[in-house]
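First, one chain by itself: the form predicted on its own, in structure tokens.
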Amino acid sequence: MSKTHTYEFCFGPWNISEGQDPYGPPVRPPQEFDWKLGQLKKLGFDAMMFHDDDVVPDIDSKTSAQIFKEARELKKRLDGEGIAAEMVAPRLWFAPETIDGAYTSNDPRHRQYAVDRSLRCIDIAKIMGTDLIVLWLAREGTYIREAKNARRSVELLVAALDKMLGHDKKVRIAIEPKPNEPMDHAYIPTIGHALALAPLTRDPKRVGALIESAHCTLAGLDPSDEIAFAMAFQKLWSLHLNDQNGLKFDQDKPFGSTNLRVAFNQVRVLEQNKYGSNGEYVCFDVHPFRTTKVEHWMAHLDNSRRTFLRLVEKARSYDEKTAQQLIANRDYQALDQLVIEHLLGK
């Protein structure tokens, strides 16, 4: 990639969290969407990610006419601020109809709810000026293996994808896999699983992937390898960079916060494969630490971008010639030290 290439950056309103977790209440006062949009503009980010109910709050209580009217109003505001909508995702995991899964629920009425809401999400995305729909298949799994037929669940997922692809001939669907949480095991836990669904659908070219760093770590995989795998298929359509301290709950730490070398390799593989050259954004799916004061509320997003850009410099100044000589000589001890000293600034 050219050393003059510049990246465009993105985050979602949920990344300005108030600190609530399963073990305690919020620690920062809730803020309205307008405030969050203002923070994105203030920090100089280029785009915002959306769930369907970020665009249209209380979406299930509104008619299609109301939904489309509110979406058009938000699009007008974004245009006025010079902010793009990077993607829209149906927030299915919040709905009472998805207790037993959305597309894979054992109740056909609930499966229909999930499909209907997803089709509305596609209509919203079109109004918002993006063709990218992200599917985090949060509850597509089961706590009890015997409660669902796993092969049938895959078939149900493909059937849902086919309905979405048929609804709009231009929409692209990026599956965001996660191995666990909220389910103890998900049906589509990795990028390999996500991309394996594509050829089963009516239009495989329009089914791709979104990679999140922490989700790869939670699967025991290296995020840079997963990025390279998806890009080998030309299927990496979005990216959520963050960090993760081992096989715990999804921590959404600032990018590079835990493992700087893993972060370096993610940036390096993005550089090597020209990520962003087709308009893709670098998105940060990071949360402030629960201990963060209100006056430091946005630091996790600003810091993640600063770290990313510093690592771009490191990737571009990495001594590739020496590295290739060491590789040819199979001197991996020296290669290891070369990377370490490069990151240390020597």
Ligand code: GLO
The other form holds:
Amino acid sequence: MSKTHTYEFCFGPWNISEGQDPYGPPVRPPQEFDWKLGQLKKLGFDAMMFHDDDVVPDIDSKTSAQIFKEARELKKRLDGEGIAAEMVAPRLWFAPETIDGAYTSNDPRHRQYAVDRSLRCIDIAKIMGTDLIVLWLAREGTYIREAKNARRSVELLVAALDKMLGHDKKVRIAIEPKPNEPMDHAYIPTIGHALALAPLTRDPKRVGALIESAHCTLAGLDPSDEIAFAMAFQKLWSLHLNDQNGLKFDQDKPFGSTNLRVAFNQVRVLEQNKYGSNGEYVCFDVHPFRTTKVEHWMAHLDNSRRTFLRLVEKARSYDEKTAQQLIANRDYQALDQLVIEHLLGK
Ligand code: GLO
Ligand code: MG
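Having gone through the form predicted on its own, I am curious about the other one (the form predicted together with D-glucose); can you provide its structure?
And the full complex, kicking off with our chain again.
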């Protein structure tokens, strides 16, 4: 790995959140999009990720002509600031039509809504200058097993992917797996599930994945192994780094906040596999702690990047030669301590 390999960073407007949770209201005042873009620029990030309705608010109440006009206007503003759009994701979990899932809803009219919205999202992405669509399959699952047919749901997901791939010859789709929340069980809980869908579609080359650290932890898996798995297939097209303290609600903590060693191993595997060399971004899908004051509002993003960059140094200065000798000698006790002392900065 070249020592000069650099990374490009991004986050989404939803990562400057107001602190609302299921038990209480917002604790910071809402900010306009322009303010958020200004903050991203000030921090020196390179790109922004978008939901379709981050690009065009109230998207369902607007005509296609209006939607495309607003997208073009935003693209012009981003160009003026030198900020790229990393991806666009259809928000398929908020509308009344997605109450019971989107592509796997039991209601055929609602499935049609999901497909139509996804195709329009692809058109928006094209205007925004990106070929990457992210699918977090939020409500594609069940609260009770008997509510849907799981095999049919896989077929419905593949049919929806096929429509998207057919709509635009260049679009690439990165599936973001998550095992639960808001559902009890999601149909695509891990990276293996996501990548297994690809060969069932009309163009497997254009179906890949996005890994989020917290989602791996929620699945009881190690994020660095999940990253390595996707990279072995050349399928890691985006990344949501954050942290998660065990099997709780989805916490989206700052990167490295809970488990520095797990964070180190993620960075190490990204370094080993040259993540980013095809233009992929390191995105932080993190939220401020609820009590965060307005004047500290951006710290979780800045800190996540600081921690990431410090861990890049740690990955590059890791004593690989000694580690290899210890591995050859099966001395995993000493290997364990080598890692701990390296992270402690002895
Ligand atoms: C939620 C997801 C969510 C997605 C985002 C992009 O758990 O991580 O934040 O990443 O909506 O599709
Ligand atoms: Mg995410």
